[in-house]
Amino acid sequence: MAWANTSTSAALRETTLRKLQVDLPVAVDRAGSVPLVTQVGDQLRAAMRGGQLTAGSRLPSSRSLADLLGVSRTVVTEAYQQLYAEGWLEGKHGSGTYVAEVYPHVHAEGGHRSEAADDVHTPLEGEDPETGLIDLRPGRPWVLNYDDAAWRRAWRAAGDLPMSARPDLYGDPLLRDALAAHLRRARAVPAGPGDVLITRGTGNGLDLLAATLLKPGDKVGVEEPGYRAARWIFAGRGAEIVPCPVDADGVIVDDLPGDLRMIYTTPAHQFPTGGRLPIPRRERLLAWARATGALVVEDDYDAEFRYDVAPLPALYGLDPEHVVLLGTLSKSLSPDVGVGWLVANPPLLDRVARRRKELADRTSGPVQRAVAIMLDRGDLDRHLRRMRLEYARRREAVVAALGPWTKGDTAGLHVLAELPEHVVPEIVAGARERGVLVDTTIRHHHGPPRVHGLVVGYGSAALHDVRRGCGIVRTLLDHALQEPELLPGAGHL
């Protein structure tokens, strides 16, 4: 629409952006200091988190909310992608944008449920089942709200296809062109069917690789810290294990050493400081992964919950031949699924099938085919919309309980809070008498711990219990940490 400089024009336009705004309360300040994208997402968002936009609402073209806000439309369009990204808003075919449906938490008429609803407290939720305490240690998912009636549809539907007395070593091809299009919709990967090969998750993944790769001594980076279970896989199959230091954005590239035979690296959210790799750095790497003839193992394991920030491109659509790419469902939807894949060019694709063929390794054929039409019906795309609004409200509870001292919460499931090594033991031994149970970092490194602090997951505790929980580590940091000398961001990172 191309409002006319006239008088008429002019009260017709505030006429119609007055409705829009009790329909859609969005307003810019052009003297704010916030960008007017932010302006546009914070407010959309809030609409949606405060119940004024409900599940299925239509949102006006992004030309027409840039007219009538008066921005250009790269504003608006940059704002609807991404709040597409976290999962707030979906596209239906030939009929606009509207907003992605949302927990029950959510009422359709627009209402939250009260706190008190919040607050009631079950055994299950948040709990370590043995011992009764608050888990806010990083590394399970909430599985007590996905949606078991798509569950059981696609178990059915499953049981009605004809069972195979000779499984595809490289998985279903029901599956395998499912997850080639959920990686190319979802990541941008540029994968088909034939660069997919489906295991039972990312240490499955990882163990192909190493018996298929490497021999006896071979030396395999690992970021330090890093993901423990990768060094124990790698260790297994008699690789020599070369720490790889990051720093806040990831592993630091100038460092590594050139007679690596493979790399392992979480560049989506380093795990555990939270880091997500630049562009420049993922080039990088890549670079020295083509001049050494290293492999680079790509960890996507957090790719899925973004907060906040617009996703970073995947190493493997960067440089299919000489990266490797794993993922897995135990997040995003359970570990008991037990459903992951390793993406890779189509020789060494075939190399890892072979030697998945000598150690008589498979993944349950029934479960693929269930995880296949859940991702066919769109039943996980929706579910992972519903994950991100509901793992979104617990990072929030988090950042806003512990303040200054999260780093690394722009992704993922966990965030660190990086603090002098003397404080460590005191605020975890603290938190476990009250109740509350975290993870450190020193458990996650290879050599000498070189990062100090918390890890606090808040994927597997209920929202009340994050709250509580974190109130009570905010607690013991302040009580800890009153020396000037030891304020926030006097870290090492």
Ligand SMILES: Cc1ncc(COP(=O)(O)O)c(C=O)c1O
The other form holds:
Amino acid sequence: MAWANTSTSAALRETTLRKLQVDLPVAVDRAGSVPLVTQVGDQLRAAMRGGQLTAGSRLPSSRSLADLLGVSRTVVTEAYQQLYAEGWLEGKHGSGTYVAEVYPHVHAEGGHRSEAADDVHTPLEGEDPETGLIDLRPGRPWVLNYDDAAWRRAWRAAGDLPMSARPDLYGDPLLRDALAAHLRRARAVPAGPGDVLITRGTGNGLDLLAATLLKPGDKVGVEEPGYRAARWIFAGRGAEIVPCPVDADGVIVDDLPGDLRMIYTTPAHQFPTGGRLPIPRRERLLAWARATGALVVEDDYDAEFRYDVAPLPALYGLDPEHVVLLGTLSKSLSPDVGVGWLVANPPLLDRVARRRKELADRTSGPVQRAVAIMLDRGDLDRHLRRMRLEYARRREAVVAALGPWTKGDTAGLHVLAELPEHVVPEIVAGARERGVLVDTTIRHHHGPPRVHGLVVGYGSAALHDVRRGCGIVRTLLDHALQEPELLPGAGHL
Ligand SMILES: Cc1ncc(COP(=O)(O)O)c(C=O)c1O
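With the form predicted alone already on screen, would you show the form predicted in complex with this ligand?
Next comes the full complex, this chain leading.
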């Protein structure tokens, strides 16, 4: 292998690079089996990822670099085009090719660790922590631009309130009040504070419900594919999990069995396929619940984040006797806060509260009071409005890159890209090699996978990383899906 002076004198290379003010660690190996375009592209990418080429650096013109490397200009042009498509490079009109603005965490190899890197690389399922990767896995919100002044103000005000020696099992009255008002306003939920129990999040709410209502062997329906934490929690309380298939609109109601004790569903934005349960289906679901005596457990997941039309009102409002509503601040603020809510008719709520006492379970009082203050002051609403704009932009970037394959409503923090089964492992592995983490639909199934593809989350990656990561995925997809019969259109949803 020879460095960029393969066919040029070292002196000329020195002069050219000095003029360009960049030191390019690029070499070509003509004898190797890797195409020259790939060699050039891979090395530039590695230099940008590794921090040797930083945001704003100007790259040589394709002609100069081609001369330096002793390759044809087409080789460099194609390599640049690829890097443009992936979002690594940007052109400034009339003035050349530059390394695109890079979020600090991609320079982690250079020794600089940002807060974002620490957050993004929380190990998942036993993986080693990794640095310098674009994390497009779902389930993580953006926690870097909340209004920290408002957050501190809320904590100071909460600190002025007295501590309780007997925490309320239903939750802090201040928060129950504030939350009921919020739910009436934002979700058309006809609830007063007496219908609300404050939890530590949706998972905690599911567990309290399961502990209150389930007997070993009871059958619990869970959307398929669906939220696996829900399956784990119900199974952990002895339930038999019954997978209930979904289509593009959400759970397929007409196929539901008649012997379920409860069914867990995400009607606002199905996780992970992204459909919104239409009104007629909501009505059929409630008719089914009344006829069979099953309880509908409504996870109001992602209802805060719709980017086109207003969200449909919560199912709970249509039938508080047969529906329990669960919500959380995990996506709208952070899972770190550990606050959620369970809304149910008062007799059921009383049973849950009694069971909660037996389990010695509660939510932190000071946290609840701080959240109540944020709600009362409108800080949470402001944060949501800001985040909606940010997430909408990121979602657009995903759809722009992966458009033909994407499914689901204009909502939430993730997009499903439905793909032929056999290409999925190759895309995931290829993306990972290029520094991008994506999730697949497989682990969201209880039984054999019936929906195949990628679940692309844009909660925890900045817009330019979303663009770049999706650009990389798209390139891999185009490559993997060259045969025409594999083009979109033949999927399940
Ligand atoms: C479908 C769904 N519901 C709820 C949650 C949040 O649960 P919790 O409030 O327990 O953090 C998640 C988190 O990823 C989710 O994917």
